[in-house]
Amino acid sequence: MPKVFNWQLGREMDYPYEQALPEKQIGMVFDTNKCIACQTCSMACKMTWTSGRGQEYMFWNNVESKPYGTYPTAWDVAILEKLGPQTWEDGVYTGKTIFEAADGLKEKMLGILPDDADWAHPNIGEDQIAGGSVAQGEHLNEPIHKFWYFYLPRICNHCSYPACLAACPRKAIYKRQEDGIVLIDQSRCRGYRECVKGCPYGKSMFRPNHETSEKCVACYPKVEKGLQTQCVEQCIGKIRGQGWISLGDKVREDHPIDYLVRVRKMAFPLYPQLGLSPNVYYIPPIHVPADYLEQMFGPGVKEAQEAYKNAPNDETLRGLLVLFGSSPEIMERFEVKNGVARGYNRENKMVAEVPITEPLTLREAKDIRLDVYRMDVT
């Protein structure tokens, strides 16, 4: 099996095809600290792409409550148990990926084919806390909560080494050279569901009435015009940033995604140990134990949590975070000067200008004129 370099693992790994990186790679960063699981992203995606017959269960975008939420059911637990020990040493992954752990004579990669019932529970584990039940008088404590859960928005990762592409015997799945988006050629697909089994994230889905597989298309008609995807643009919590991620040694400090992922190392891929080099990244929640998060995102979580807590004192980081959701256009450059964050599109035109600190007005708790107490004084 050919060798490819996976920078997220810090080493070479086995992959069924030779390395062929795109000219540009689409990338996203999700700030889990701000997600409220309103599901606006899920509904925006569904109404745009999967509202037809046979697509009722298809949530190309979904939001899970961790640690117990999964869609399809137990997607991550099943593949992690099958993969076995996953170890890191000095930032290098020393365990096996799903390609390296497979029996090469029988399969190209470890895979799990979900049962039909696994797609029937998109809200399983919703708002279910870790840490047991909350007894009378107990309350949240800083910095790490005894009782916790957090929301994890998920879409197709448009991986650099996609398992769905490697698994397809028809070569119906391809990665676009111009932007790294992974698509399924419906004219070639015969519905063997090898991609459904191969994708460990459960983001390739079989449409029974068409007898073909379908997946997130990263809203490529919008991306081609320099616009954000539906899930990014419609996010009311402004937790999502979209742009391009550098895959080689040339990293741009003035690019939003590069800055968070490659420069500050604050955003991490989901289960990088699987070996797909996913291109959706997560800023980890600051209230969740780092040991749990390191299994999900790899090493570096504790440092990222501390950096996020210090964001009020970090003008550049703070400015970039307030730019999230401030423009329907993809920002390919940003700058923060004199308390103002600005974002620029692919033509280097400013498309967003946001003050880092919003004006704040404090009111007295009691309104003497009306003789009532205010619940909100800001």
Contents of the next structure:
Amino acid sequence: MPKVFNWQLGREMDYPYEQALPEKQIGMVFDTNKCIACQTCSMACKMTWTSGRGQEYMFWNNVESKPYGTYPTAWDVAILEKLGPQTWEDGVYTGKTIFEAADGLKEKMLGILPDDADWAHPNIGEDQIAGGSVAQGEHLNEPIHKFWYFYLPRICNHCSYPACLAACPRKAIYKRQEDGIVLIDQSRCRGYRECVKGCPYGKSMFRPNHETSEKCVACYPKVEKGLQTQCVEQCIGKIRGQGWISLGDKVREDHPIDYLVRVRKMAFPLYPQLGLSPNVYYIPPIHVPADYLEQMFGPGVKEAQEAYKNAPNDETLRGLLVLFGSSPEIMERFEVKNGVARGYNRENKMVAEVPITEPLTLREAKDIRLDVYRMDVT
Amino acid sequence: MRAASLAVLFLFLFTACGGPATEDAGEQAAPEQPAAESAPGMSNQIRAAYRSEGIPYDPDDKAWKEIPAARIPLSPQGIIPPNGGGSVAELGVRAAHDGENLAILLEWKDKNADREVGVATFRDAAAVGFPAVETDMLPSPFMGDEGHPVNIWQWTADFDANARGMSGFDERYPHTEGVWIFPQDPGVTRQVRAWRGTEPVMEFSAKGFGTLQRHDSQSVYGLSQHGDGTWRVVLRRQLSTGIPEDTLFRPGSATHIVLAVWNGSMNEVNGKKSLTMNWLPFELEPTMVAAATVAP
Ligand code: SF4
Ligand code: SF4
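Having seen the form predicted alone, can you show the form predicted together with the partner chain?
Following is the full complex, with the preceding chain placed first.
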């Protein structure tokens, strides 16, 4: 198998195709601290792309509660179990990826084909707490919460080394040179479901009445126009930012995604140990035990949690986070100066200008003009 | 509000219709036993008998009994991942032509007729392949190679079911009819149906693994029967279609054939199949000789 460099693992790895990185790679950052699982993203995507016959069960975007939520059922625990315990040493992954652990002759990567019923419970495990059972009269009285859960919004990761693409015997899946978006050519797909089995994230889905597989298309018609995807734009919690991620050594400090992922190392890929180099990056939740999160996001989580907790004293970080969800356009550059964050589109035109702290105005309790008392005076 | 109520509706539907696909789980991986029951002149020679009075098309046609069956051993595909297959050990093949049309009857043991393509269920299928053009070298028996294309006819049990108006989809997902929102969706589905055609057989060209290309014009017809744990499938085509990608058959001469079978309940699809590992000679009886035999 050819060798490719996976920066998320800090080493070279086996992949069925030669390294061919795109000119630009779509990248997103999701701040899990702010997600409220309102599922607006799921519905935005569903109404846009998967409202058809045969797509009833599909959520290209789903939000699951961790640690117990999974869609399709058990997707992550099942592949982790198949892969077995693995190791990191000093930030370098010394374990095996799903490509390296496969026997190569029979299959190109470890994979699991979800059953019909596995797609039938998108909200399984919702809001279920981890950390033991709650005793009568127990309070949240510790510095670190004993009980925890968090929401994990998930879409296709438009991986740098997609397993779906590698699994397809017909080369029906391709990664676009111009933006790194991974698409399934519907006219070449013959419905073998190798990609459904191959994608460890459960993000390639089979449409039985068309006998083809479908997946998140990264809203490419919007991205081509410089607009954010549906699930990013519609996000109520403003947890999502979208742009480009630098995959090489050169990183851009003034680019929102590069800044959070590469410069500050505060946002992490989901299960990087699988070896796909996924390009949706998560700011880890600060209230969740770091050992659980390290399994999910790789090393460095603790430092990121500390940095996030320090956000009140960190103007650039705070500014960048308030830019999330502040414009329908993709912001390719940002700056934070004198308490104001500004975002610029691909033409370098300012598309968002947000004060980090909203100016506070106190109003009289009584509105004399309308002769009513105000419910809210700020 | 609309989004919220739809979400509730969807979730209800999902929980209501998510039955696991385990009916076939009991089937053993052990190869099925030979299918072609004893017939006169059993051999592994595939020869299309000449029938001046016309060829049988229905798999139940008694005329098939008079045509000798070749018994062809099949092996699992083990050359390129994903490997697999091997659940069907042998294929019975009979063939006939009348100077105009060619019919091939394939018979193999398979307990279950897997007619449905669900999210995680696979259909039964069978395919024959011929060198698409005559060259001095035979194509690779594994779907041909560059410069030596193969003409493939694939019969699938789900298309067969569709052609008979049986839709596994509606049975498995009974509450989903009509839940789509956008008017263009039925249009997209219609387009897919039109692309698929109404026949249970599709005709392709291939130049190696992963290169299967559907022909724009389709000229193979199929009929099938499943009973007594056996599939009997007839594929029929004109000897000559005038289309350059289609193999030309000439009475009195020989070409070659490869065969493959997929067993849906063993999750066989794509490279996971039971197949012949080499080209087998495929002869067509001359029109004249056979005519002489029939003449009083
Ligand atoms: S997340 Fe899955 S479907 Fe998306 S590119 Fe990666 S392997 Fe393919
Ligand atoms: S990027 Fe677009 S297609 Fe992909 S999950 Fe989000 S809304 Fe759906």
